[in-house]
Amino acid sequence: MRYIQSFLILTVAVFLTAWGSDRNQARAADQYILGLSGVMSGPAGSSYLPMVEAIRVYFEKVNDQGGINGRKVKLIIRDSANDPLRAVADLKSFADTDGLNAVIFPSTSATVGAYTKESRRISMPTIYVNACYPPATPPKPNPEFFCPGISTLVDAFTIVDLLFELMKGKKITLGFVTSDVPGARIAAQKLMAPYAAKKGAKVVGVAVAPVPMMDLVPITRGFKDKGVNAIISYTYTHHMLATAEAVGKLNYDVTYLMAANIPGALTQMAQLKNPNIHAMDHFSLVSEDKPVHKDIVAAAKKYGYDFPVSDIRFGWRAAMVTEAALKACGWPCSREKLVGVLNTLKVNDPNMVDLNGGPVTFTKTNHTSPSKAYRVYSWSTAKNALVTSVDWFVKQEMDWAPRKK
């Protein structure tokens, strides 16, 4: 119900923004204008709506504090409903909006191809809020497309490295749980499993679950019966969490490692309270109470963030990068000038480092950041809280195969 209420609030806000846009054209030259096309409804909405809301909250805070370079930020929000055609329509509408500086794009991989074809044609500076892959990754990113997020290629290898960190000195008999979609299945079968075997693990197999499947007890029991003492799952959130639940139901003494950067995962871990479940993450915990975390908690309360506060981090980082780019661009800030700024942008202030484990850096050949910092969180029964079991573990971004033109 809270998610539905948030969506309704956003829908009303979008309508009012659109209604007021014509009346405020005279003031457009006095403010930065950002378009946001995001997945706020449909099955994927539960993952992306918290990101959209985080960005809204962030810029409400910025405006209350005086804006950027003395000018307020106007955020125009549209729901693409995970439809590539609607995402492109949003982009075209933003391109026709007088004074619009850039687009923030919290959306799934299903919409990226259509969107980036158009964004490149019109040279629209875009901050993508999701996992990074072409066209943001090296060696040849699109000039206008930037992604301050995670890297699926680097993640695939790093999650194996982190499992070995967790199980130092132990022989590993390993199983993988993934989803029956090409990206997740190929990553598990062609990247992670061979890499784990090369590092010395005995790989029992890769279990591929149909996307609609919600009960993963049979798959998990199969690994238990085969003597598997470690499981990795880096795939759809519902399959990772279903495996976590199965581990508890089976009273399975296994080291289970999943990813937890997408909204919802850390909250579920805290509910399960199972010390066998571990999560690879890209952010610090809000409970660490550093200045950036205090800022997050205060803004979430003041501006009505209607989700678990841990879910704000992904969108918050993207908003921090967007603010830094606009600040560096100055005033006036054309789209062409902003693209140039983004190509050499480095966001390394203490708040970013404390949240992200390191700076966000863009170069002309890498629009994702050369270094990625990872942590592993686990449940501590003694502390009745999530704790850090592997501290900041830094890996370098990798070159992806050059894309065909």
Given for the second form:
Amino acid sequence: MRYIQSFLILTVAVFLTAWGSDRNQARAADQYILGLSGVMSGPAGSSYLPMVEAIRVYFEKVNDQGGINGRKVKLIIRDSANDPLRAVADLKSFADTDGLNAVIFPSTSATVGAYTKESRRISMPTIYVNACYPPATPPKPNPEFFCPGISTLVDAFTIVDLLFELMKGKKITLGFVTSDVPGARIAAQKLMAPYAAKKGAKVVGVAVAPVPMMDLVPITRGFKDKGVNAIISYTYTHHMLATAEAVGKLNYDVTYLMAANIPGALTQMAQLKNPNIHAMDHFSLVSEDKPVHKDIVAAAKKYGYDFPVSDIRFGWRAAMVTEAALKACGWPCSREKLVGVLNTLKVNDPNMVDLNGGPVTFTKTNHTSPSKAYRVYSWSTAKNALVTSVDWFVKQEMDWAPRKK
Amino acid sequence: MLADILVLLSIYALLGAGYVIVYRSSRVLNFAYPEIFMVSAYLGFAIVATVQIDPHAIFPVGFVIGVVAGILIYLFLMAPMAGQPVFAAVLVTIGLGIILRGLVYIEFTGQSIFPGSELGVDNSTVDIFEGLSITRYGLVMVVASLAIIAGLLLFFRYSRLGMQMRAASFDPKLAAYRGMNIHLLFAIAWGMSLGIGAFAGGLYGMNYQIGIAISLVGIKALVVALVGGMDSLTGLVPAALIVAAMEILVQRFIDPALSEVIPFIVLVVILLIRPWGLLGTKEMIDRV
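Would you generate the structure of this protein in the form predicted together with the partner chain, following the form predicted alone above?
Whole complex next, starting from this chain.
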């Protein structure tokens, strides 16, 4: 009798498992599935978690509005903790997920090498959410790796151009603040400083702050004592923001230009209310109140975006590009078909143009946008708000091949 | 530059005092101290920002968090280690530090916070005299550091409780035979130490920023305590002065990238010459 009971229980369990699995597959078969491997913890987590959250919020909104091509989007989120091995493990697990269309990858450059080696091998369409590096950059990008984001190479030259725009006609005595990490240090020492000198600025020095350094007052004070009237910083968040703080603390009359593509930059500018602090940005301000901004504000509120709303923009753009690609891919959308779509994708709807300053375009030889639009935001004491001090300033993406040598 | 040295000296001396108090009482090097400094800064800010009270409440709030945490850590982690080798207790503090760091990642994602800006407090520079301008919270740091170290020296030298704590640290068994509650005395020492560390965390956050990396300031303060002598409060001031001055001078005149290693170079040099530190007691050195 006991054997019969056990047999019956086992049969029912097997049946239920099979039935559940069938139902899951049925569900998987009628929805788009996206994997997301992001840096959500660890020291870099504070920069990337706002992007991950932005993407989550975006697709919750899309699903509530009926999905893409009438189908919902399922987003599977995994934390890589900035560990290349975990990023690759996430990718392998996504590759084994039935019906998965693409991977969104908000992650640091430290994970890109290991990830792209594997993504190329298995041809996984990937939207990289960060500053664009090879293998997304021209002239020979990996066929399946795309980056709607900014370009560190173009940014390095543009931030210098924008400083000259800000200080039109003034003689510039310039200092750079960077961090002791190869990318930022080389950009400041080998690209920005020589370019600024070539344009006529007197470059006093490049101060390289060790990563753990939290107090940038001594470095800033050193520039002040040397008569520096302009400082550029394009590096880690805490160093750029600490320099902004130091400028305020020292009542330093200087033109300080930092990059605002990092979470927290615009928020802090609004807190410091210092007209000497300027930020180079790649997006319009959420406060401009165009339809895309209204969308962002409403979604952030409805789906619980816990960061300052201006931090949503980077992830939002990547999600818009992903949605456009899936829409163009139609249904069913195989990974192979999606790669083909991405290689000729142009997202130029008004929402993208209003947010990004221009369309996002991918071609076979360039998986970042060929042109990048920049703005500079500054604090206006008169208006008690952030204002645009240099409006859309467009630069073309550069050929990265000579830089790799 | 003098202002930068003074402010850095103050935070090192303040945090160094926390190490010395615990070491003097229980011979334990508290390796969780840098993380406690960091965690209390985050917690103090989170409480002040959430409850929306006066931003300056971050100091008493931090202090109370520190005192309570110190007493609890002693009662639940250190007291049970009584009778065990000292290095076992030291290992416990290392483990505690790692746990606290992990919790900060989980709760705050290691995000950098600028409490001064976020809470809207004025931290502009004040001119003390010609050529010396210092931020408001930098000045508070200098004054608080001087007051706390002077207060501790007086407390240990003249107060009944201070004398009991010294006696208990010198010979716990004898102190216990004489009727002193040594666990209570050690718990008070841990509470004082962590209270100071948490207070310093709030001050540091208001003057600079709060982030995971501020725990490195706590590690450099350990260097200051070792250079001054682990059992010497008076040694903290010259040690902090040497380390802070070297760090700022290198930052200013050689290369900022080198400044973070300077304290450790100073430590190696001093340990080679005087392993017990500038004003430490030779007999008090334990070799692990």
